[in-house]
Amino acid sequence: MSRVFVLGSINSDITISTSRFPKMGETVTGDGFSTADGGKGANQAVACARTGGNVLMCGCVGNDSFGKALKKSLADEGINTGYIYETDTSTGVAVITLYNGDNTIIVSRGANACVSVEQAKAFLENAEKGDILLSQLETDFDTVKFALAEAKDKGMITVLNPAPADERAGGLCSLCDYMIPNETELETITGTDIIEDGLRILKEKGVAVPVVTLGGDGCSYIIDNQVIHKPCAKVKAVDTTGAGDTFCGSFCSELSRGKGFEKCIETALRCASISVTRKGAQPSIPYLNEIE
């Protein structure tokens, strides 16, 4: 089994439900404020450790009670939190507005910013090949760069979910085996809104294997040049955020115990879709026996 390092962003999730967004200069009633660990990056790692995966973490949070509580609860989760650095910035903040099952989010990098190249190295120092890397782009841009590269050297396999979308991002491709958008982040990427345009246009730019979320739908990929499209479980959602962070922890847990690709995208779906039934990023998260 391989080690799956997840090197990217860590907050604290601020959420209210209310009965519709509201519009530029207006105030809405709200109700069921809470809050939760979140960040893609430590979800994603929760993703991949509820699930099996032996993960290491790299990240930054504040000298804070939010910062000191979220290494805990990743401690916790059976995460490695040697590489999680305190800083004098205030830890990440992601605000969530939800709606009818659906979200708006606004999100404060705070000390996911300070996540620097030398981290990152010494993060991967004792990578071996084989190992894998899975990252987003909610830290610095550069220093997931630098990662990834270091990561193929070493013969690591590289897994970027290119979120929140950054057209920056179609110059990583050589660099990544997986590239995981979800529809919005594609179109940023490649320029265009048709699915199996933009999959191809990953593939052309370098990414062996690119593979899209579609929410409700699925998920489509390439395999030996062939557009394949794999649907989830029809499920009532309750709350959406984090459902591709899940995918993409799950995806690399199966990926980590050598699962075949067909059988690491079937509990990644099967995994997402259980946590949209539950409301927060982290909480919604399944455990290994009941994707069982």
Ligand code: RIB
Given for the second form:
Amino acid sequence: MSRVFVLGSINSDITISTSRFPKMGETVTGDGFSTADGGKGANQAVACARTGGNVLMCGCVGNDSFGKALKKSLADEGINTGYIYETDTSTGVAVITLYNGDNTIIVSRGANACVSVEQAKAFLENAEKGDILLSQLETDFDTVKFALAEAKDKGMITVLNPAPADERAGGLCSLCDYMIPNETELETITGTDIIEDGLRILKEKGVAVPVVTLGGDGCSYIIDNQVIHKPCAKVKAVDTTGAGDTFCGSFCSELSRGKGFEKCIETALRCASISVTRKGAQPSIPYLNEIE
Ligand code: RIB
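What I would like now is the form predicted together with the ligand, since the data block earlier showed the form predicted alone; can you produce it?
Time for the whole complex; same chain goes first.
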């Protein structure tokens, strides 16, 4: 079994449920407030660990109570937190509005922006051929780029979830074995809202296997030059926060245990489907025994 090195963000999520989104300048009364551990990187690390992955994480939190608590809960998940650094910048925070099962998110990156090339270098120093690097774009872009290049040099398998959407991700394609955007991110990177065309553009730019997540419609990918669509289970979504992260983390967990690509996709879809039936980013992520 190989190890999964997750380089990414760690946030405190603050969520308010509402019966509709406010218009500009308007105040609406929410139906409920909750907090949960989040951040795309941390969510993916937790999804990977809960589904049996051997996970190490690199990131930054603030030297504050949020940061200490977030780091501790990652360690409680069995994740190696030795490369999570405390900085003077406050811990990242995400303000989430939850409406009808779907969400909008505003992130204050805070300490996440401090993850440096030096930290990424130290993190990957002992990584070996066949280990996996999983990253996103909520930390410093140049650090992610460096880490992908370093991982490639070491013969690692590289997986990038290019979220939040960033058109610069097109320049990372040749460094990615797997790139897993959602529809919005795919359009931002490729300039087309036609899924098949977008996937083919990623492939032409150098992604070995491009995969797009499609929410309740499952996912599509290119393998052997064929665009394949995989539907997922139909469930009642109460909160989609972290569903894409659950997909990416559980995908890498299966990959790290040498499972074939189709099996990795099947598990990732099942885990993501379960996660949307529960509230919160990390609280909603399933454990291996729930999908077996
Ligand atoms: O992908 C969901 C995550 O995005 C949330 O947990 C929030 O922290 C933001 O990073």
